[in-house]
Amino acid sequence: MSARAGSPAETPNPVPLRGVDVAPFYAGKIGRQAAEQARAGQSIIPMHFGQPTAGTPPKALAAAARVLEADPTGYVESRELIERIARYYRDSHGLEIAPARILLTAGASAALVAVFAGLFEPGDRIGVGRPGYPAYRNAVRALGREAVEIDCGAEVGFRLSAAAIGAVAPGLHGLVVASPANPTGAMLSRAQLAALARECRRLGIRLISDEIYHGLSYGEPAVSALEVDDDAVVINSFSKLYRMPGWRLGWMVAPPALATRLSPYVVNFFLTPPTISQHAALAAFEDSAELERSLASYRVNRELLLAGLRSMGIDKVSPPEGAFYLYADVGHLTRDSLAFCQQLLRETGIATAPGIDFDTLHGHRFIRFSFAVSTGEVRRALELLAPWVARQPRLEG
């Protein structure tokens, strides 16, 4: 007796898999391994994720606690916060930005998705630096646009240049630039950023500036793309300087016509950012002393880590000018940065990010350290790392 159509005995035809394959975050794989080891009782030094371990500033936490008691926390787009962001550009960059140009987003990642979807068509080519933040190329590809990776390695100080943009044009529709950059901490001077903006205008390329590490620099302050090109689209976040990664709150600044175009994308994709986060962010803006303490801590950590790695023979490291990362060439120790990071974590408890996240061609020989941890953790990491590195075999070439 045959099974009736639709009965459990019938084997349905599998639904074909569609969509675009997107590479994983390998640092996330390290994070899961670190969590497993921590559950087993091992002490972990978390230098793999780009998140400060000091936690949310006290004034922001206090504001959030007050809101939980008094506010229904429905969908909100805080006019107060938008106006405070406008004041930030006036105070920090000498710019008058109309509040209508500022859109609040559920983190910088949401802003990137809205920009890639709203300002480009399927098949458009968007330039991204290599090494660079992996979500740029992965989000671009997931949305049916083409990510054009542009080499900007150690030989050019890990900086995108106007000449490099010209070399991959014509046919480039957009360019993502970050200064300070992830994973290298490299920064563009005003002249370099202005030259890049001029080249983009000449070639009809939309300039997108990821500025989430602004406020974290160890020399000259970072220059906003808005200082050299009022038509740039700028993305920022409360995750890094303000130590609020889990609160999922960011913003973008766009020319008036583009802000009008992007607003429906932001709302349809993500509605509004978390209401409680918007209240907390307003308070975080006013906790400048706490933010200065964080920067001072990162400055100490940066020097300790640079000196410590060099003493171990890991000396192919460009000192970061901003952000809170060291991108280290460990090609004399490995040709497989993921396996290297996994072994390092397993044997020492030090969690780092493999270079293959940031560079699909050369990242097998690099790892990234985040020094947005306590100074005590940096010192302990160096104590554990030195004998471990000394035991590793050296590779030729």
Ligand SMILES: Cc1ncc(COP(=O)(O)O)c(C=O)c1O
Second form
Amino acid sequence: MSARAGSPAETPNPVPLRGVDVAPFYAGKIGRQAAEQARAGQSIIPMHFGQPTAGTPPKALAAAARVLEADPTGYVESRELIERIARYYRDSHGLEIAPARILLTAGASAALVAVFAGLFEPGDRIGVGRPGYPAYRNAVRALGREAVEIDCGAEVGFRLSAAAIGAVAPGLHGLVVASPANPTGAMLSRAQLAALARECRRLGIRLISDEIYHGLSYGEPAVSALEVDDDAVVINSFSKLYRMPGWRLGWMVAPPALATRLSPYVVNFFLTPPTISQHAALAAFEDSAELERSLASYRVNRELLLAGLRSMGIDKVSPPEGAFYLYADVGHLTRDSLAFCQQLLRETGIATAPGIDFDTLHGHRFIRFSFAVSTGEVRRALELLAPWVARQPRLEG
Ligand SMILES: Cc1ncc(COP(=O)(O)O)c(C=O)c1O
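Next block: the form predicted in complex with the ligand, after the form predicted alone:
After this comes the whole thing, all chains and molecules, with the earlier chain placed first.
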């Protein structure tokens, strides 16, 4: 049967493609391969996504189950949750944050989009660390702002510094900082964060602090940017410490005038975050024993992974001070981190994230392990990895 005149089979698309071409998350490719291998019956160790495998804290699940009975279908912005978040700042950081400064969002992702859209103009230059979380650069570009990548590699301990910001020319309009950082787990001390905030203020740069990994540190607790600069815009989420990534819930804190500016952005883009998640999150705050157990197991996993990788000759790894990632230089084994992760997954079932997600320049020689898995899975991964690494040819340089 022939296609009718004017049918889609005959007419080339007359509408030119517009919009910004944005890079994918390459870890997603690994995720799809892992799912395929799992469907084929292979056992997978999921160290590719930043996704705690222990699941939602029981108290949060129980609260959600109770709320389900009551049919939670309305748009809701939980005043109780906002007040509980304000209490978190009082208890953990000694800060009084007026509830009007707190906006609930569908994860940190929605907060980032609202901030990039609402606080900047087309063409504005927003600094992001390299390596860094890929959505910073990709979302900034998608919104017609310019992502200015600032090198913060191993030579500077993977930390953004006031000096590096001052050296960017021409200057920046905004800066995104994360401490602990993804993918390295590097953290800024109070003095370093304060110096960064001072430099931003001096240069008129809007400071955005992504605090999604707060509560997950192995030495000193993380300092909130709000402790050193009341004007910082802070983003946080229930995805990591609270183990609720699929519930799509986060928040941001902004100075009053900026909260007033950002609130319509959040509402117009996303309306309210999921209602059931807000009830569950309120209960998650009360499950601290469970969250401490997670942190204790990440601590064990971190030690095991660091020692295990070192014993295999993967020793160019900065011990992460926070988060649950280990960013490993595997440049002696590959110059194509995506192909390397794909082969590793195919041959061992260990799923990892390729460095090109985080660093477009040097990421071809890095991979990231998430150790937010069980300790048994970390042990098993090391058992599988050691003979596999030993079989790989070594590269020069
Ligand atoms: C540094 C960082 N910021 C933001 C996000 C997005 O998190 P959410 O699930 O809250 O949208 C992630 C997710 O991995 C992340 O690593």
